[in-house]
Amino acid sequence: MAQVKVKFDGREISVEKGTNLIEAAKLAGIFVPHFCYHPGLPVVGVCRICLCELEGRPKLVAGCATSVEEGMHVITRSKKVADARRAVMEFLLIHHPLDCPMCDKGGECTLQDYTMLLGPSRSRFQFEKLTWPEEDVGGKLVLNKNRCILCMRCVNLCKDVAGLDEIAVLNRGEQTFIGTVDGRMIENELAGNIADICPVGALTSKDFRFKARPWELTNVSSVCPHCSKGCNIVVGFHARRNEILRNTARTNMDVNQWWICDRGRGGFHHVHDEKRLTAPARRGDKGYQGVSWNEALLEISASLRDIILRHGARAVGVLGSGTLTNEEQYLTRAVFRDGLGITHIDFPRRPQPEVRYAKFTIEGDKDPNARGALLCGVAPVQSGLGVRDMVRAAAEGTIKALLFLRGAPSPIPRAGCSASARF
């Protein structure tokens, strides 16, 4: 698109024509505060905290709803702008409760930050504040209307991204509040994003409520492993407790934009499941007993070598997984097929119904890397058996050893297989 030259507080930059003032100001290294504006949602211009002054114009304009024009001079730090923003903050804080110490949004709350930066130091409101009880609104969310500033981000996310009218602005005047339509629960699987983009603690995540403060977490960039979309996420890890406490969306315009689904958002709980196997164990007369990894790997390799020498490579089967990385898929093929000559190598497919929303799709494959497995050669060759045939052959005793690399189909054979290992 065509470029135009504009000034922000005297600093001239070139920017694409049609860019709004908030985004253009970022290019000039200037921050324009905003509540209702989000680059992935429609512009509604309801919060008015992004008011800016344009040289030569008598009235302030909303930065989110105003596009740059050639020769425009935008002023963001004048007394006129500061007074307007302070007035907006005073109105937003009239009914807002002073519960920052117990609010889950504390530490990453936009209203809290702007109050310190722009707002009045004390309230002039001397009447009784409006109060509402907390509500479970579904979608892994709890609604606290007392904290809501009516920015409409939640409404626009459900309507524009999910394509569903599940949450709306209800009533008028001082009694206006955010609520679910007809009292129904939020059912779309993108609702967890609301907790991320809510600028206050009005809609918070049930998973993360009262678990920790944001500044206690170490945020690690990662990729969601719960479908083939490959959404970019941020894993919130509590180092002192050695525990994952939340997954949030990480922006990637080529994959998931600003969003993730609720399956990926809550997909970390298996890591701390009490039933999860975290160390090798050997089955003996007195049940399962723990062994070291070195001991387990040596015993497994010796058992495999013995079976291959006595019965041949066709007596061994390897069940890979679509959850492994490309490097692990390559090693699966290189070690077992290329190195040991095993032809029975395959992995179980895990299709699921595809879920299409207006601007987001949950893919129809539970595995994050089924394609990588196939491209790396994790598939039967030279009359090798597939997953079901391997399981059947193991149960019948034709296959003497069956290895599971992260997961396995059900049921797992218990008889006829002289050696088995799961990683």
The other form holds:
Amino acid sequence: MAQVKVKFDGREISVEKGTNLIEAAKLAGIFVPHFCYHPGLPVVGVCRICLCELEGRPKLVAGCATSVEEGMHVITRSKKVADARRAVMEFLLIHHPLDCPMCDKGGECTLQDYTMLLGPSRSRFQFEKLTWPEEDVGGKLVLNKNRCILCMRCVNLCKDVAGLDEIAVLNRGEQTFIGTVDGRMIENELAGNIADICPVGALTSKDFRFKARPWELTNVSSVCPHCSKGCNIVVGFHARRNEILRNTARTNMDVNQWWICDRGRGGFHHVHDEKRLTAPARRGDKGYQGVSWNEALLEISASLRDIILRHGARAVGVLGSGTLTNEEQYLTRAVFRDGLGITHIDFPRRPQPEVRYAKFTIEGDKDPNARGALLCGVAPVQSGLGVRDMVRAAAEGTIKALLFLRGAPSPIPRAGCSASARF
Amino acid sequence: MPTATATFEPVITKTMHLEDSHTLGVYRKHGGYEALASALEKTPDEIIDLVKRSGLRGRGGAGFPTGTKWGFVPKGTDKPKYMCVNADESEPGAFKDRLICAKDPHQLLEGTLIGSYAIGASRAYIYIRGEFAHEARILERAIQEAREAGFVGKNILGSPWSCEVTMYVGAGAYICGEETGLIESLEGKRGWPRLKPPFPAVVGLFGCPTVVNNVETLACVPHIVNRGWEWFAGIGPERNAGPKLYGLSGHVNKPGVFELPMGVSLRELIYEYGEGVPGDRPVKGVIPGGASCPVIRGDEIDIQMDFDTLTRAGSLFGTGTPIVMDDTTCMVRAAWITARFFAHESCGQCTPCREGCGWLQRLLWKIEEGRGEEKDLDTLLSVTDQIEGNTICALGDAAAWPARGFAKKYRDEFLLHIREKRCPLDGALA
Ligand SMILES: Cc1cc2nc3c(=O)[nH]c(=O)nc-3n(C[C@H](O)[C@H](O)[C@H](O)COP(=O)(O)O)c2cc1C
Ligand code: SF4
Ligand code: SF4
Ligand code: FES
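Mind sharing the form predicted in complex with the partner chain? What's above is the form predicted alone.
Complete assembly follows, chain above in first position.
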């Protein structure tokens, strides 16, 4: 792409033609505030906080909606620009409830940040404010219109990324509001992203609401394990409570861009599920009984050795998992196939229908690393059995021991199978 | 009859007094559709050139040269091109386009067809204000008549050029008169004005090159074709040429639409054509061109009514439709009523207009009610400064200008409200 030379507050840079002023300014190390602009959404130019001055032009221009041109001199630090931005801030706050202390967005709210950055600290508006009741709009979101600044990001996310008009802008003038149509609920599975990109506390996540302040969280970069897409996420971890409180999207242009699906967003609750196995247990006549790791491992290895010695390695089946990392896949193969000579080795697949939105697909392959398992050789060898046959053989008693490396089929086959262990 | 305009012969309204002036029969009897026939013998470029030379400037408010606008439509593109007729006339004070639609719809159609031919459009849309139900019926009927007579449809007058005309009825929003709001509305969306550039001439209706023209603008076109550009350019002051429909309302004895040359004096319009103010009361102020134009004082009415003169005087010509206010008018209340209109009609898209218009309205009401403080006047002016120029479309400006105009021109009266804690005129009006 052709490069053009432009100046930002006197600083000359060379940028790709067609870049807007907000992005170009970033390259010059200059911050242009923006509410409605989002790199992943269509430019609407409605909030007007990004107004910039162009040398030689009387009118300010919207930085999001203006592309750089050769020789342009953009001024972002004039009084005129500061006044206009401060005015936009004052306008945005005239009907705002100023309820930061009880707003879930507090601490990560663009409106709050810009108020500190751009002012003004006092309002000249001395009239009764317009108010709206809080509303459930589906999509695991709560809408508080009092705080909405009508940036249109939510509407455009649904329209452009999900390809659905599930949330719209209604009415006009100062009575303009965001809402669902005829009381219908938002149903698309990308709606959770709205809570990430709503610049204020107008659309917040029911799941995370009132759980913690964002500054209490330790944010850990991670990858979502719920399908083969592998969306990049940020896990919000509350260290003091030792609890994960939310997943949010982490930008990765090659994978998920700015978005994640709601399954991944809510896909951490199992971590704190009461029924989750967190310590070894032995199933006996009285149900599960806790045992120590030592005891468990000794017993498993002893009975494995016993079974292999008496019946051979073909009496043992190993069920790996498409959710394991490459390292774990490698170990599965190295220990069981190469080390113990086990041939019944496979992993279960859990396909579901793919969900295709306009600009985002939730993959149908629910195993994040099936490819890794296959590449590492987690597969039956020398006419070893696959998942289903292994389970049947265990039930019939030809297979004496089954090892599940993650999750077990339900019910766990018992009859005839002398030992089964799952990790 | 007034002297300055005595020699002027009306052309646009010429046959409107006749019975059934809206029918094809009457229209043709007076030379109707002859301009279309002779236009089709010329090339589109020749028509554009003709309109350019005539000096015709858009009658929708902004006064943009029509021929130049037509010239912006790109040639050599495969995309279809569209002509959109702006019949949304919703500016308070304006009622001239309505007259053309009701009394001479074929004149509009003929202009629309010539314009479409000039820009290479095969489809024209007439976007008519929802409240104009009567006019919409007449127009629909006229389109039907014209289609039956071969002026609309395939191979018009035996030429290779075809053009369909479709009417679209709006749903009652002032903002749908803004040309890109109109285009969005035509596309079936919310009438939210678009960011410009790109301009409609390049990316307009359905993403294709589009010209939006006002009804009166297009009604001038057949006459330019018939009588030549020299005739048109010879009427009115330089760079502000042509006949003009002035819609006069407010405190005048004879409100109505008057066809006069551009540049008529406002005093003449009020006193000669409007036959003065009832009870011979003094004129206190005039909104010269529809509600968005800053008010001028009663002692400023010796002014030429044209685009450039009114702009120089700090106001605007707008649609050329003056609203006259006599000395019984409370200017704070007038300002409030204007502000209330714009607050109601703001599309709600951009922050300064959406929030600012409501704020202006509240400030003005507070002052009018006698609760105002002097600082409210400063706030009012600063809010207008912060709306103006900072929005997507000109509605923001259109709201800011009159509010500022009233507050500046009648500062004394505003201060009187604030200091006396009431509207001094309320009693007098009863
Ligand atoms: C808020 C707003 C409302 C407008 N309403 C009308 C209208 O009702 N009719 C009209 O012809 N032009 C209206 N205009 C002007 C149009 O945007 C456009 O300039 C005009 O239709 C162009 O036609 P012209 O060049 O023939 O004047 C409006 C402009 C604004 C900003
Ligand atoms: S709800 Fe949030 S994202 Fe949607 S328009 Fe309002 S502020 Fe913007
Ligand atoms: S200036 Fe007002 S009417 Fe025009 S786009 Fe902005 S909000 Fe809408
Ligand atoms: S960021 Fe440019 S107008 Fe909102």
